[in-house]
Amino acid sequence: METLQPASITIEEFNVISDIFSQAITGELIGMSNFASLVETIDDPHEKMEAVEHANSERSHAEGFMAYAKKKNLKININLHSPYWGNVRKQFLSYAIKKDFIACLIIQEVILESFAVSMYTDVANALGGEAGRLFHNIADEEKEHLEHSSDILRAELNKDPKAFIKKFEEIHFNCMTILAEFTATTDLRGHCGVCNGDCMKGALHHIGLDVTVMRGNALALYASALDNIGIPGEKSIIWIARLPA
């Protein structure tokens, strides 16, 4: 599968791999844009520089995916204004405009990175070879972003647990609902606007993946991240259970 030559890969495999890379590139560019916007919400100069560094990291991830896609002649479609990715970006900006650093951190470094780390790992294991190594390496770097936020958010929770949990619940349902709809068995908002043809979720089996399993793995990592921050399990379980499926 690694060479992506006609003799070694089916058209179905080629199309679903193209769509996976299209989603990954679009997601990384959304992350880059979010971190760039995050800079304006930060007063601390060191945290401000860290946000710039993270934006550059997301840019390099997108470039890595693009370089591989170009080398393998994948069919790539990038759409930052698509129904799902575009709405995630709008949610982020709604908090960035208010200079709500904590809300922005929750969206980018907990919600989005949980999905990125988990799904990139699943894709890496399925593809293997050069593509697998690329996804594994980027997942490892995204894991650092996820871990970076934990200490900050844990300290914020300790200042005022009731207010923090209320804020987190609002953000969860505003933003995680979009990702839950995105990863449901069928696209609840219609076509994602990134896949080249029909939704790739119905074709993932061609490379040994299943969206239900991938979604379950991502939500499990998200639940673990919430636990690490200090969100009570009796809260997080209900939040996750109420997401659209």
The other form holds:
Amino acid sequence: METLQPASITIEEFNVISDIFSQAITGELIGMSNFASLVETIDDPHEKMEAVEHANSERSHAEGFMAYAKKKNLKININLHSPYWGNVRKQFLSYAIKKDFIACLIIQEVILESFAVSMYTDVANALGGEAGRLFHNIADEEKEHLEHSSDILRAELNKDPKAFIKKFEEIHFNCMTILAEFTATTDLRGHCGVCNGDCMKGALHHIGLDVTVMRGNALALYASALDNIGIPGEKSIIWIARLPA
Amino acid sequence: MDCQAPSLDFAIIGHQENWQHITALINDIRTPRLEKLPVEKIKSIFSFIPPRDVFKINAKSKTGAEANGVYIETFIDPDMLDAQYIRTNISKVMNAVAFAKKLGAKVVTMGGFTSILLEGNFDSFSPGPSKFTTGNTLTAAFIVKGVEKAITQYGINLQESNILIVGATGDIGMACTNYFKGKTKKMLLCARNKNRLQKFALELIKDNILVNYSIVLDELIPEADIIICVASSTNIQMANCKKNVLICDAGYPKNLETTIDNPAAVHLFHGGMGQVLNGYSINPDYSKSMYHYEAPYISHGCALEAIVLALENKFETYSTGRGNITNDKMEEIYDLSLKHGITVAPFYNTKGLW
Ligand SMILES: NC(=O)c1ccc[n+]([C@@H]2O[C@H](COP(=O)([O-])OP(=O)(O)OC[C@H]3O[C@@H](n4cnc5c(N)ncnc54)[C@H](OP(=O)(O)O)[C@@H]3O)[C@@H](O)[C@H]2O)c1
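Here we have the form predicted alone; I need the corresponding form predicted in complex with the partner chain.
Below is the whole assembly, all chains and molecules, this chain first.
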């Protein structure tokens, strides 16, 4: 087994990389579970098959991260019921139960994928090498999910703008609030339940990252995704400004 | 309806002057129900936000016409306006331009720092139906008409006065110089780039205009009876001014008052500003945090240029490049603005109305 040796990286780097992989694997497994639940909400057989395919793609991302973590003997902690990830999943399920396909799409493919694409890209650039390539490749695939959903959601907006924006706003505050708290400089709701020791956010500088920049980039991508769907700027600025910071 | 109206007469692209204004605006958007965010937290997010329309504007003409537009915020960090951040800022302005085009704004003004893009040789403005303007022609017109009004008020004789233009080689500075040349005793010109300044001054001298020029402001100030400051710089020091000198601070941000050694001895007003007599409204209404003037319906000349053009259905690239503002154009846009009840703003400075 290959191990990330303390000779090549410091213990602080090892710990923060382990926590990053733990978060990424947990996030992918949440995504997989969400897409699997989404299958139930869809009547169209082609869309149904596509949701299964997406669940499988999230599974393969989780596997990819797990394989790398195993190879490098990283300290991995997976916790699907951790406060933040568990709450995101609960939010998703509350809409899945109602067979609300559009709401599920907004949570999984706009909100979560915006954060995944942006944060994976930042991590990829910081880590470089094999780990960097892995994060880059997965970010590229997640980007496709984001783009795919924009087309569907744009059409939905055009059908009934007022109702669509009202619904999106509700979902935004239910879900983005959790992610905003999760990515604040300090955990606004206590320990995330995934990191091995203390919150990794304070240790990101060991690999040249900064949680403020990562969060800013993620919010920027989310804001652009909202623009792409056609949410008016005067709405999206209110949504973003009213998040916890 | 919540969605963008399909027809948008105008858009104003801009940026905030300082973090104090930004903090007030963001906390206004958050509403009093949510805890107030301190400036440090706002700083950690604000400049990441991509440009977007923040509120709608409806302006009313005295002719009964109305124009509908939006304000597009660039989210430029006000502490990062220096040359070293030019790439980041230009990319933000380009994104704002793309946003204005996407919204289908018929005429778009580039306020404050953002006009740099139209003054340079950037070709991000065509193709497409949106027309872009720096708004500098109406700004320059409000500056010169404002100065004329103020000298009447103070009984200053223009022909016996020396006018100092700080930022004389800039787009607005050249327009003001060309307007006042031949009407004053002497023109005093200042800018930092000696070659450009010399070239411009020599053109005036060739026309038999009495000119003194220098890259050292201190050499010109003691001679000046009237000073128009249109330098795109935040650190202009005004020392040794003549007693009762008239100063029009039209730069951005307007902070000359803090650098004058004896502010009580000068008459300073914030120039380049106009007032919409029939009013304008913004929606959502952030005026509580965004409106900083002592009189109603005041706005920057550059923003008002887009509104005047929209009210006139004159959707064209009115002000572009550097040094293209003619006296005829200034008179034309000023007359159009008066036609719609948009006049030089009442005189004010940080202490309030004169
Ligand atoms: N009130 C309004 O509505 C309104 C509207 C538009 C613009 N503005 C403001 O008006 C100002 C001028 O705009 P513009 O478009 O004419 O800008 P511009 O074309 O960039 O011209 C700026 C001028 O200032 C000079 N300058 C810069 N720093 C200086 C310094 N420290 N000392 C002396 N001269 C200096 C420049 O020459 P050198 O580089 O050679 O020094 C140049 O002559 C800006 O501050 C702008 O934000 C106000």
